[in-house]
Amino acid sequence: MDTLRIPTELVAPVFNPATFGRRGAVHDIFTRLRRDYPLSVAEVPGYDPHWIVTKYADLREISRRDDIFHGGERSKTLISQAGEALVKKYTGGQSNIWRSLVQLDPPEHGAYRAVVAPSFMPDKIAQMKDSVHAIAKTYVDRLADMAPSCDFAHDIAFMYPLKVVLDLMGVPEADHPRMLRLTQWLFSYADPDLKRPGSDLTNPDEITKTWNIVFNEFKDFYSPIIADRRKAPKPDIASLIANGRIFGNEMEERAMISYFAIVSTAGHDTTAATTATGMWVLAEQPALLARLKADPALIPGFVEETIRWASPVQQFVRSATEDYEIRGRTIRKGDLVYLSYVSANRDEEQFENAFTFDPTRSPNRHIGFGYGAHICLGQHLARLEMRALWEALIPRLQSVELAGEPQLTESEFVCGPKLVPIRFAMQ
C-alpha cells in the first residue's frame, strides 16, 4: 500500500465499538475523512491495514464489482488479527464463522440468494400488505395503551419487525424473545447493556467467541426445524431454506444455519434501528410531526430519509482479488477495503444539506440497503413494514417529546438506538 495514510489517532476510534454509541463523534470523524482522506489507508495496531472508503461514488463502484471485491475470503466485517486467527481455529481454516449471503461470493452468492429471493420480490411483498398492516395496527394499539410514556425502542421498534419476519420464517411466537436475544448478542456483542451475559469486553477475542456461541445456538434451535420442514414442508421461509438446492445439491450445513440466522437477525434488526431512529427524530422535531399529520403523502419520503439518516449497517469489509484503479489510486490484490455506509449516506457531494433531515429529499438515492448484487434481500419488506407502522401511527399521534436521553448501541457493525424514552399523547 503506497498511498496516503490516515493518522492513526484520527481513524483508530472507528475500530472501537464504543465510538458508535456517540453518533456525533462518528460523523465528525467521517466528515474529516471524506474531506482530507477520502480513499486512504488506516493502519491501526492489532488490525491488518484497511483502505477506508468514505465517499458515496467510491462505495457504489466497489460494491458493484463483486467479481473483484470478495466478502468470503477474509472477514466480511471488521475484525482484529487475533480474532481472525481464532475464527480459523473454530472453522478449520475459513475466515468467517458465518457463511450467509453476506459472506458468499459469485457464483455461490447468486445460487443461494435465488432460494428465497422470489418471496421477497415486490409482487410477493405486495401480497403481504394486509397482514403487515394488521400487525402494525396491533403495535400502534399497544403503544396507545402505554401512554403517556414508554421506551419506544424496546417496547415497539424492537418487537414489531421481529414479529413480522419470524412469522414469515415460521418461528413460533414463544421463541421470538430468544431470537431477539441472539440477534443482540451477535450484532451488539460489545454493548454493555445488550451483550451476551458473562462475556468479557476486555478480551479482544470476545467478538469471535460470541459469534461461535451464537452460531451454535442457532444450529441447536434450527436443526429440528430443518428436519421437520424436510419431512413436511410448510408455506414459510424455513421450508424454502431447508429444502433449498445449490447447483443441484443440498446446502452445506454451515451455509444453511447461516441462512436461517441472517433472516432471523438482519431481517428485523436494521428495520428496528431505523424505526427507532424515526421516532427519535419526531420527538426532537414537533414541526415535522405536524407536517406528516397534515400531509400523510410525505410518509414514504419520511421512511426513505430515516433509512439514510439511521444507516444502521455501519460497514462491511471486502478483499481485492486483483489490482484495481479507483480515484487515482491502486488497490492491490489482497488488500482489505472497509466500506463505510454511514459516511457515504452523509456525503456532501451526493446529498445536499446532508446533515438536515428532509422527508421531501428527492432524489434520495441512499445506500442504507447496500448496493449491487448484495443489496438487502428484504428491502421491499422493510419499506412495507415501516410505511405500515407510520401510516397507522401518525394520524393518532397527537404529540411526542423525549422523556430522557436516547442512547445508541455501542457497535461498529450494526448500530441503532437501544433507548428512545418518550412522553406522548395519542387518539
Second form
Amino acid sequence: MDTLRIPTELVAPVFNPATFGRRGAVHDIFTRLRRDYPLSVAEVPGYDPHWIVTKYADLREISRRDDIFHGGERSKTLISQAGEALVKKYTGGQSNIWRSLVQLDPPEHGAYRAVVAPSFMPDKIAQMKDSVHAIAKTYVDRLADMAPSCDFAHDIAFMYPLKVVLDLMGVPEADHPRMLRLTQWLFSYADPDLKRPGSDLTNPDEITKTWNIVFNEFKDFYSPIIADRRKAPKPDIASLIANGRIFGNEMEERAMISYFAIVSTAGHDTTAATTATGMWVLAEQPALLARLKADPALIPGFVEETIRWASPVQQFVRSATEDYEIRGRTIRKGDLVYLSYVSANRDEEQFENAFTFDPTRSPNRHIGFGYGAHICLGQHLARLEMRALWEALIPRLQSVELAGEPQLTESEFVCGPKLVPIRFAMQ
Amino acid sequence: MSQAPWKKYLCSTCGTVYDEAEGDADSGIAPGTRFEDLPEDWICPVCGTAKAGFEPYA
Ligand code: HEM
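Please give the corresponding structure for the form predicted together with its partner chain, as opposed to the form predicted alone shown earlier.
The next block holds the full complex; its first chain is the one shown before.
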C-alpha cells in the first residue's frame, strides 16, 4: 500500500472547520491516520501539500527543532493558497497577518519572548495565587446564583479566564467584552454562531479578510494604551510590551500589535475551552465528581487531564528550512508540516487507554501546551486559573448533569465547547 | 557524595525546575545527581530545552 499520500477523501474533512464541530469525526480520522498514515502527505485541492504529523513523538521532535522548522516563513496556521496570496497582498509580502511569538523564529523569537517571559514563570504566577483565587470565587458565586441551570460555556468558562488575563494585561473591565468578541472572530472565524457578523463563509478568502480586520481592530484598541504606557509605565503586561526592546531596538509595529493580540486572545480562549470541557466531562461522569469531592488532591490531575482531553489548539503549521529525516520519511526543504495536537494527545503509543479520561495519569506529559521553544508561555497561569476554579467549585457542586446537547465551535484552529447546558445543584 | 547543599536550576523556556536532590525520574536521573553531572544530551523533561538553557535558581 502506498502510504506516502493520504487518500484525499480521508483527510479533506480535516481542512474543513465544520468537521471540528463533531469531535467524534475528528478522532475517527486521526485514529485511522495514526494507524495507516502516521506521517504522510495530504493533497487537498486549493491547498499546498502538507505533511500531517499525527504521532506524539514526531510532534515533539519537530517542535523542538525550531532551528529547522519555522513558523514565520509560511502561514503558521492552515490556510488555502488563495488565502495566503491575499495575506501577502495585505502585508506587503509576508505569509502571516500576525507576527506574534508563534510566528517568530530564532533568534528574534527568543528576544521577543524574553520581554514578558519572566512574568509568566512559576514564581511570578505563584504570587498571583490569592488574586486569582478571589476572582475564581466570584465566578463560583455567580454560578451558584444561576442554579439550577445555565450554559456553563458562555456564562462562566468564557468569562473567567478573560477577566484574569485582561486584568494582568491592564485592559479596563469595560473593554473585556470587546476583546472576547475579537477573539471569537479570530479563532472561530468560520463558526456560524461566533463569527464576525457580515462575514461570508462561502468566500475562501474569508479567514484572511477577517484576520486583517481583527488585526486593525487590535491596532486601534491598543495604540492609545501603548502611548499611555510609554509615557507612564504601570505594573502590567501592557507596559512590558509597550516598552520592550529587541536587541536594543524598538519592537517592529506589526510584531508589537500581534504581541498584544496573542496575549489577549490565546490567553483566555484556550483556557475557556478547557474549562468548559471539564464541566462537560463532569456532567457525564457523576462518579468522577464524587471522586474529586472525596479527594480534592486529585484536582490538579483532573486539570491536567482536561487539557489533554480538550486539546483546544488543533493545529499549527511549520515549514522546513532544510531536508529532515523522520520516521523513515524525508521532509524536504520548503515542505509544509501540519502538527495535530489533538491527534498526538490521543496517541495510543504514548497514552495508555488514550480514550479514557483519567485524572490520575502521572506524569501526564500531554502535548496540549506544545513543546520546544514555543511551548505555551501561559501554561502556569492556565493551570493556576483552572485549579483555583475547580478547587472553589467542586466542594460546593452537589450534582451536575447535561440539560441539552453540548456544541463545539466549528474551527480547525482553536476549538472547544461553545455551549454546555447544565442542570446543577450547589451549596 | 558531595556535602555541598543541593542546588536548583530553572529552565529559561518553560520554568521547570531541576532540583539536584530530586533528580529527574522521567529521564532516568537518580536523586542526588549534580547538575554538572547530567549528561550533555539531557533535556528539560517538559519542553525539551537543552541543558545550556537552564540557569541557577534561588
Ligand atoms: C489550557 C490553556 C492553554 C492551552 C491549551 C494553550 C496552548 C498553547 C500551545 C499549543 C502553544 C504552542 C504554540 C506553538 O507551538 O507554536 C501556545 C503558545 C502560547 N500561549 Fe498558550 N495555551 C493555553 C493558555 C495560555 C494562557 C493562559 C496564555 C496567557 C498569556 C497563553 C499564551 C501563549 C503564548 C503567548 C504563546 C506563544 C509562545 C511562543 O510562541 O513562544 N496561553 N499555547
